[in-house]
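One chain comes next, on its own, written out as structure tokens in the form predicted on its own.
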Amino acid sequence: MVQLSEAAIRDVVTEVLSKIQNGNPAPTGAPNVQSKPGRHGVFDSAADAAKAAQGGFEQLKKAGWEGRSKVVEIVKTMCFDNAERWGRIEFEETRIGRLDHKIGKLHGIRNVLGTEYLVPHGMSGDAGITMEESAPWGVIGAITPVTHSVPTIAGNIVNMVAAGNAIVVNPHPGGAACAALAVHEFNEAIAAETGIRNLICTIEKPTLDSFNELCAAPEVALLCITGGPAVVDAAMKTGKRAICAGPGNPPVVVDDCHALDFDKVARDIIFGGGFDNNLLCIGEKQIIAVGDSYTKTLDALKRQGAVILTKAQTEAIKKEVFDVKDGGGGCSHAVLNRAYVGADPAKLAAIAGLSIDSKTEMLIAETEEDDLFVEEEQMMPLLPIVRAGCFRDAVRIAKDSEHNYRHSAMVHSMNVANLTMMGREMDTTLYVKNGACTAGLGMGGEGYISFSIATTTGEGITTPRTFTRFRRCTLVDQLNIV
């Protein structure tokens, strides 16, 4: 056997030690891919990003349950440690919405359930024992949006690898650059504190051809897919499992109630149509106002700071963000103009030479219930506001402007009855009674966060529990002790 000196051995460890820091060799039993030089988990290939994260995935099985939820506890602190500096390199690329709400969001991470939300169920009986767990799925393709770039790949690196898995990252190429950087300081983090490596990963220049690559990979065994229509149709179609947060348009019905403290009810839809300039999925999106609740709503939204638009002025924007297009056949659709999407109020409101306050935090357009900021999700502080003439009324037009999405929609009203009547005509994953959108992710009402809301394939508000697969053990014999 040969002796190495203390000088030999602390230079060979120097050596491993430096490899490793730049992404060579993989850790053992993980496949020899390489990531980009100091951009941990960074890849150019959908097919390498896979191959490297099913390492990943393999080295955190071997870790366990300490491991996981090591790995959360690393997520959740970086992101409220990070949370400015992370929310303003991504308000900087992305240029929507607002910079303040973008550190709430990352804030937020905090209340995103881990592997405490993973309780086994038990059966014992004359017959022997049955225990049902949850188990992984190996490695998670997910698809995030540019509307909440590094707040949803964090809240879904909880979730999944809270369940066991590891997770290549498609992102919006509109946010890919503050994605990439998050990734890497995820990485960084999570390998000097557990030794496991690649257990996220993304792709630096996200394209349509990446998202193909990433879905056909053989090592992803599941989709989550967080994006408009398009690509969740794609998704759907890949044969594959996907968990698909589809499209929203929800509607904020105020009804006709002596006992509703409008006021209140004006500083809800203010905030959650405002928050982070309307581009939650959830966010109020239009106001259907019954009877004399319609002047009395538009007199509380003026004292709580919203600007009401005249009929010209909304004209004026709407020509300005909405393209009509002809679809032929006599029918025409309308297309948004995304440079608007998140945008500031002072900044559509120029479009009509209006001059308001920076401050400003709403826009309120007064309109009919066919009118295209009704019927579109125009993701934009700019709320219209349609009169109904009786509560089941105003229920029919929320329900038809959402499209039957089930997305969400909330309600404000002190009768119970009503309250009831409208849960089940719209049949919404999400549905706020009395509060702000928000108040369905527990800020400021209970429960839990999540930036994937699977409302095309049911799974709702997506938890540990939606990443993994249920099996059954039974020991079969009489082993009960009773």
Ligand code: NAD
Given for the second form:
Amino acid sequence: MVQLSEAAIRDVVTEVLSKIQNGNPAPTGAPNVQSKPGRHGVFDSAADAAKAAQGGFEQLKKAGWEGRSKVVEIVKTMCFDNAERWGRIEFEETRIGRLDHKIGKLHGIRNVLGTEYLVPHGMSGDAGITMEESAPWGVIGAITPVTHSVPTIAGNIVNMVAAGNAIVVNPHPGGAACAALAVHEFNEAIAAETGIRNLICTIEKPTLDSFNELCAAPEVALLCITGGPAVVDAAMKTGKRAICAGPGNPPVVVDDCHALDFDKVARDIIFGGGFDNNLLCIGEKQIIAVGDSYTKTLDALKRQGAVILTKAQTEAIKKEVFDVKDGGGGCSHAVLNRAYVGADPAKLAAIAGLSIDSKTEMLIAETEEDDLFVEEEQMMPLLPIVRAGCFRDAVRIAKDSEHNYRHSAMVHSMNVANLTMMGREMDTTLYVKNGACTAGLGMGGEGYISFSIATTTGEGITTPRTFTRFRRCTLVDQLNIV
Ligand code: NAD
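Could I have the structure of this protein in the form predicted together with the named molecule, to go alongside the form predicted on its own above?
Entire complex below, previous chain first.
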């Protein structure tokens, strides 16, 4: 009979407990890094999460294309089935945006591209056969925004796992609890169906330190950043390759065209700019109306339920939602009061002592082009409208207000030359003509969706291919069959 030492018995007990806790045995070769007790993929430390995700990546490699497709299917189905519960939990944690739209965003995960997008490219000729394939990076560090915490994580998972990668998320602290819950439930389901553990990891209490630790982890081969200017700057300084889905401030230009249906224009602007109380990075943030279209647009916005603010009301709200700081030397800069980001229109109107119908989706402020509401990415359901003398002038104002983020722009016009001219001038990643901004992500327009639009680094609306390394394999000589 074999005698076990006390230490050996302890090891066996630890291993059995870990198997019970995680539901499935760890495949051989996976690092023995544990997530928090009872929490699949949820970690205190970014370094541990990266090590565990490396194990997840190696397990996924063994599971092959079938494993990737299975995980994609699990994540899409779970987002759809849990949309109401997760949407409500995210809404209650973040207290920003609109519950119905949080649910809608989770339903939208069905339209994120998966494995089907990774088609290899083959070449065959007298010299033999060459295949070009999209290979995974390994572990990807993903930074996600508070504006769409679970949808961004879910969309990233679909794209990244389809491409064969594992993920560690450092979510925004304001949306970290709903992120941990979704990651835990994803992993639990993935482990039950495929046996793969820790494919998706998250930091339970993310901080700037955990961001730095994640970026420095040797297992993390690539970063995917979705957020504002500060995090994009920080990621670019890490020395790691970073795919950056950065900030925007999308203008919408309304042309002076008799043929335009101004009520449709107004509905599009209210829907796009009002979606989730204007939390979308692609959302209409300022309206620039040419000539007579100014009054026509304003009247149509009113007919479609928007509330037009007086000058005094606009100024009262501006004073509360922006903190203008003295930068010295006669310079000043505005800091957004985060308490009003994604706030309901009624909450914003109340600042000015205005009581409005709780169903109101949009406030409109008549402003000049250099107004703070035009210049700042305010992410509130309050759109400034600016008058332009001609279409060219409107495009100039639009371009200035977009700050060369090259993110998104919208236009309503029946003049083909104007539509083309603005598209060329703006040079944005998304350019939507005669529709709401959401049409650019396949909602009301053709195409697919992603919650990470890599504007700063130029990869565009992310797909599985964004998260792959391009590899070529050449077989020399006449082994082709024709
Ligand atoms: P945010 O920049 O405050 O935070 C985004 C993420 O970065 C969070 O996880 C946050 O914790 C982290 N972060 C912020 N500053 C950091 C720093 N200095 N170092 C390390 N990490 C840091 O943005 P938010 O309010 O969560 O989201 C809104 C912003 O994100 C807007 O600017 C919006 O345009 C942008 N966004 C872009 C896309 C896109 O696809 N391009 C999608 C969604 C949101």
